[in-house]
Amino acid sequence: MISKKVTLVNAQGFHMRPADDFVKAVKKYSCKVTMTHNGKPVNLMNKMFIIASAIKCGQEVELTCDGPDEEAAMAELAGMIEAGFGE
């Protein structure tokens, strides 16, 4: 299990589009992926649930891979995030 700390830098946070791209992304993974915003886990399989936790810009999340491909899932997801989603 590997986890770290990410600080959104896209201004608008997780909106409707970096949402979709992030469910997509875990999904690709057979590793168990969690989500921490202030404490409390995210549901990461509808988009909705990340758009309803409401993760602005300047704000850390942490994400914790679990199972057999957790590096690759570590590399790609914080890297979207620290990337600002291709914002």
The other form holds:
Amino acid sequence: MISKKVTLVNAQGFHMRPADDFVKAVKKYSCKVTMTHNGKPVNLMNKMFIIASAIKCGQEVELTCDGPDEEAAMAELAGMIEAGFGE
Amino acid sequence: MMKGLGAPEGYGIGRVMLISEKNLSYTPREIADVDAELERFRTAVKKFTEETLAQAQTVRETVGEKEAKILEGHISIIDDDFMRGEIENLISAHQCAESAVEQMCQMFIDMFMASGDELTMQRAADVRDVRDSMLAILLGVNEVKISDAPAGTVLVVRELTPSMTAGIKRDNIVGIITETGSQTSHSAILARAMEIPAVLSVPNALAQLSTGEQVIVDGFTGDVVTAPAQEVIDEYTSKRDTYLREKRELELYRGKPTVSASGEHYELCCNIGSPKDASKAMEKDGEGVGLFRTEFLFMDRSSLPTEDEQFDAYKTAAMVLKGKPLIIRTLDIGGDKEIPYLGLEKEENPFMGFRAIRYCLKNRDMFKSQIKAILRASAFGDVRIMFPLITAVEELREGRALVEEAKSDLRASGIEFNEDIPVGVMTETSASGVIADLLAKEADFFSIGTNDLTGYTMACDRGNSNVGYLYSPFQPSVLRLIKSIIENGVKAGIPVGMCGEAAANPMMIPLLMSFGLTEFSVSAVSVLKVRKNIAKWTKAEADEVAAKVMAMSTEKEITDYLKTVV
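What I would like now is the form predicted in complex with its partner chain, since the data block earlier showed the form predicted alone; can you produce it?
Expanding to the full complex; the earlier chain stays at the top.
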């Protein structure tokens, strides 16, 4: 199991498109992915739950990946957030 | 006349077209044939997707890519494995498609509204838009055709939704009035993107106005003028034409460098009071931030902000600026501002009293936590520190020593920051102007605060009507200080900016150019105007004007002359 803290850098935070892309990326991997924000778990089943968590620019989330492809999953998911979802 | 919030600016004169709410009421029923109902739902999703894609395409052509993406995002709300799965589960449990769709949408609307976060709450509007479009399809209710609106139409709607914008022909719609929405709502963002003047949040606009009646929309004041007389229409027509002409002229300067007619380059930054303003500065084409006032972090609360809270705010601003300069002014607080938890005593003479750098140097723990927060933010952009109200070299030295202390604390904890962070002086007292040569040897930059500089130099309170006439940055004394500050900075090879109101004054601009100012910092709305004003002058012309002005003896002589040259 690996975990990493990452900070949101895009001005609009986790809005519709980033949340959608993120959920799709999570589903590509077989490992169990969890994310916490302010100590609370964020439901990664659907982008709407992520949006409802109101995670803003400058705030930190903790990602955890647990399973055979955890390294690859962490690299892609943390990378997406760190790159500001390309915004 | 009716009143609301103006956004965006501009004037619209036209005739009302009411877009009433569609009747989306239905009676929930128990479904016997589940398969048929599932099929009905799937067909509706397909139709919704097709319609929305077509709308997005129209919006892409008429409004812009960003707005089209909002609409395409609507498809992904409903055409999504999880969402479809949940809705189909409800239908399989014998709910009708209408109530299944509504229940799932409502759940997210409620969650978004409960977040308490403004941006997230606004996204509830997207879900409402999807819900209403889906219900309209399921119920077979036809959309009102906004695209049929004739030229010169003022649209009156409860809320301007992304799907509505698809029908708006920009040539035909001259104004928008909504019943709901703040200046940051979808309604406002969409109206701004389409550059249609709008007045938002007008209570009962749909009930009070009738289709076909003449109306004027004032996006500056938020006024909606009903039944205007001919002379009022004429007045607004000429205001509108002037506004549009000036706006077209200013837009030519967007995205351009700030450069004089003879080719000298200047930096043109913005003054901000919160991280949110930083986005506005970028939107208005600012080249950075010349003054970030940090007081907002300390006001309206009952205890000091923590280092982390401050760090969050500074870092957010730094990230929004994406490497452009960000000058953060340390706390400028004193006896004239009420911050109960600081325990400041009421003073006889607060402006000459225990404030700004003087207070901070005596409250070192508080000051150091602010400096550490700024240093930590410097790992995320071109962040600079500025001390306010410097009157003596020792204050700068003491402040710099504290910066060094904060740096070694951070180094010890292995926290990243910019080792070479520039530390500058806000020159806003006559004392700092007179010793500018001494300060320039030890400061990394100057920024002239003309508001306090004028008040302190003329020993006058601008709010006092008996002496307010003395308050002018065009007083020869103030101009001499400004000139000396700039020249001493230039001689020492450090950048000199101006972050006071005077930096945006068209009469001051040629003088500052001539004295050698390197950076203008103004409010976001003034950026393009200042850039245009700087572009008007060659250095030689500015020098000529400055030479004449500096030989004059009175403020009146100077301003009378400057009025003739701008």
